[in-house]
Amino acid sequence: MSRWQRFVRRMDREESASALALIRIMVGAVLFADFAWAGSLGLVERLWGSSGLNLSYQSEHPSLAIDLLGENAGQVLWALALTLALTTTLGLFSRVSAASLALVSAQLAAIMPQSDRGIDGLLRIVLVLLACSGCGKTLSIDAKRATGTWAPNVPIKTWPRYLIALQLLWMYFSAGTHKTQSAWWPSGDLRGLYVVLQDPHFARFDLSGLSEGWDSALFSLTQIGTALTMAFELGAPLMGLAIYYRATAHREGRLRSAINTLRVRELWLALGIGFHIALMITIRLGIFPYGMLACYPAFFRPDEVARWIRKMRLSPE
C-alpha cells in the first residue's frame, strides 16, 4: 500500500468508545463548572449582559445571537451553556450536546471577545470533534438506553482520538516556539517561571517575603521547571512520533526501537501532567490547565485506559 492508503486504513480503524466517552465527561465538567462559577460570581450581566462591561448590544453589526434574542441573549446563552455542558458530561444526546456547546461558547465569545481564552478556543475544536464521533456510545445515558448498560463494548472510528491529540500537539508546540523572550532560555538565565511567579496577576502566593536563601532555592528551581517546560513543549513532535512508533512497535528500525525502549511517551506525558498539576497549585490560569488534562485521553489507547480501570478496582483478570 502506499502511505496515504497507509493512513487512511489507520485512521479508519475501530476502537472502543472508552477513551472519547472520557474526555467526553470531563471537557463537560470542566466547562460546566467554568460557567456555574462565572453565574456564582455575578459575572453573567457584566460579561455578556446590555448593561455589562461590552458594547456588542450596542454595535452596528451585533452577533446573531444579539439578533435572535435581543437584550436577553447573554443570560439565555449562559444558561443554555450550562446545560448543554452538563447534558454533555451525563452523555445525554451526546453528539448534539458537544455540537450545540461548541455553537453556543462561540456566540458568547462573540459577545464579548475579551472573555475568550486561548483555552475556550482549543475546547470548542475538541466539542466539535466529539460531535463528529462515537463518544457517546459507553459511559453515557444515550449507552444505557440504547443498550441497557452504562458501559457497553461498542468500536468507533478512530481518528478523532487522533485529531484530538494531534490538535493538542500542535498547541504545545506552538506555544513553545512563540516564548521568544530571552527568560524562556539560557540566554536569559531560565528565569521565566520566576518571572511569572513574582507577578500579583498570575501567582497564588506572594514571594515577595522570602529570605535571601528561600529566593536562591526557588530560583534554582523555577530554572528548573524553565527548562523541563521549554523541552516539554518544543518535544510535542517528538512525542507524536512516539505514538506513531508505539503503534507501529512490529515493524523494524533502530529509531524506533530506541524511542520505544526510551520510553518517551510515557516521560513526555509525566512531564505533562506535572507540568499542568504544578500550574494548578502555582498560578491562576482559570481552567487551563484542568482543560488540557481534560483532553489527555486521547494520549492513550482505550485498552490501556481499560487496564487502569481494572488495576484501580484491584481486578484479578
Contents of the next structure:
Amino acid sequence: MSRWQRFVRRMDREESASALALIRIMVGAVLFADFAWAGSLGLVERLWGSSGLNLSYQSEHPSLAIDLLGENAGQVLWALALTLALTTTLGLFSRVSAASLALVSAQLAAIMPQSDRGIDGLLRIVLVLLACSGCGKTLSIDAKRATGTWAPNVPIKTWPRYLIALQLLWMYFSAGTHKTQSAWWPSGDLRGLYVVLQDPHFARFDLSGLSEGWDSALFSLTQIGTALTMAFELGAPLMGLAIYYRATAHREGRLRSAINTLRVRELWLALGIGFHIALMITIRLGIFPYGMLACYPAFFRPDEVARWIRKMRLSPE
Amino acid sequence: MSQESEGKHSEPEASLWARIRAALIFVAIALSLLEGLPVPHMRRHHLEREVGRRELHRWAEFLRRFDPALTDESLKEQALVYGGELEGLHYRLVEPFRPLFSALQVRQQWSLFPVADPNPWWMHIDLREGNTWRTVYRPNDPEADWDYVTLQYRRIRGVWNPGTSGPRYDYPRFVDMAAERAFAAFPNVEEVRVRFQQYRVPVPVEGEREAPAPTWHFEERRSR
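For comparison with the form predicted on its own, would you give the structure of this protein in the form predicted in complex with the partner chain?
Let's see the whole complex now, leading with the same chain.
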C-alpha cells in the first residue's frame, strides 16, 4: 500500500465522538465566558460599536458585517457570538453553531483587530474543524434528540481530531521558531522567562522587592523553566512523531520502539499541561491557557476520553 | 490515537469521496504550512531599539568568526535587505490564497513572547486636581488599581499595550475612553494623562549594574 493510500485510509477512519465532543464543550464554554465577561464590563459598544475604540465604521472598505448590519453590527455580532458559544457548548445544532461562531468571531476581529488575540484565531480554526466533524453526536442536546441518551457511543471520522492536534503542534513549534532572541537560549543565560515574569503589563506578582537570595533562586528556577519551554515548543514535531508511533506500535523499528518505551507522548503532554497551569498562575494572558487546554483532548484516544467520561458516570458501562 | 492495523489485511477500496477529502486535507495542511513559514518581519526600528541592537551585536560577534570584516551596521543592512526580499517572496507566494485566511481572520505564524524585553513599558494613568498629579492606575500595582478589571481585560489591554513598533493604532481612542471614565469617577479631576515608563529589569547574572533612569513615552493628555 502506497503512502498516499495509507494517508487516504487514515483520514477515512472512524472513532468514538467523545474527544471532539469534549473539545466542543470546552472551547464553547471558554468563548462564552469571554464574550459574557466583555458584556458584563459594558465593553461591547467600546470594542465593536460605531462609537467605540475602533475606526472600522469610518473606513472606506468596512467589514462585511458593517456593510450588512450598519451601525448596529458590533452589538448584533456580540449577541450572536454569545448565543452561538452557548449552543456550541450545549451541542444544539452543533455543526451550524460551531461554523457560525467562527464566522461571527472573524467579523468581530475584522472590526477591532487589536482586540483579537492569537488564541481567538486558533479557536476559530478549531471551530471550523469541529463544524466539519461529528462533534455533536455525543454529550449534546443533538445526541439526546437523536438517540434519547446524552452520551451515545457513536463513531465519527477521526481526521478533524488529527487536524486539531496538528494545529496545536504547529502553533507551539511556530512559537518556538519565533523565539530567536538570545534570552531564550543558553547564549543569553536562558533569561527569557525571568524577564517576561517581570513585565508589569502581564505579571501577576511584583517580584522587584525580592531579597538577593530569593531573586537568585527565582532566576535559576526560571532558567529551568525557559529551557523546558523551548524544549516543549521546539519538541512539538517529536510529539507528532510520538502520536504516530503510538498509533502504529504494531510495526517494527528501533526509533518507534524507543519513543514508545520512553513515553514521549506522556512526557510532552505533562510538560504542556504544566506549562499552561504555570502560565495561569504567573502571567495574565486572558483566555489563552484555558483555550489551549480546551483543545488538549485532541491528543488523547477516544477510549481514554471515554474512560474519564464513564468515571464521571455520564454514560452507562 | 487508536492502534488500528495499517491495512495489512484486505480492506475495501477507499471511496472516491474519501480520496477527494484526503486530497483537500493535504492541500489545507500544505497551504497552512506555507503561510506559517517563519519568515522574519524585520524593520529598521526593531533593530534600532536597545533589545534589537543587543541582539544584532551578539549575532555580529558570532558571525565575525566566518567574516572578520562584518560590522554590526553592515549586518543590520544585510538583514534588512535579505529579510525584506524573503518577506516579499513569501507574500507573493501566499497572495493567491490570502482570501482563505482573511475569511477567518487567521494566520499560521504564531508567536508568544518572541522578544523578552528587559526594557518593558509600564503604563501610568495620572489625574490632575489643581496642581497635583496622582497615579490612579498602573498595572501590577495594588496601590494604583482604579478600574483595573476593565483596563486589564485582555481585549482592552490589546489596545493600550505597545507593540515592537510603539503604541497601537487605536491608542488615542483608548486615552479618550480612560479620560471619559476618569472624569465620571472623579468629579474634581481637571486633566487625565496616560504615559508609559520604560525602565530596565535587573538580571542577576549581569551583576551590579547601575540601572539607567526610567524614561517616559507616548504621553497623551485630555482635559475635562
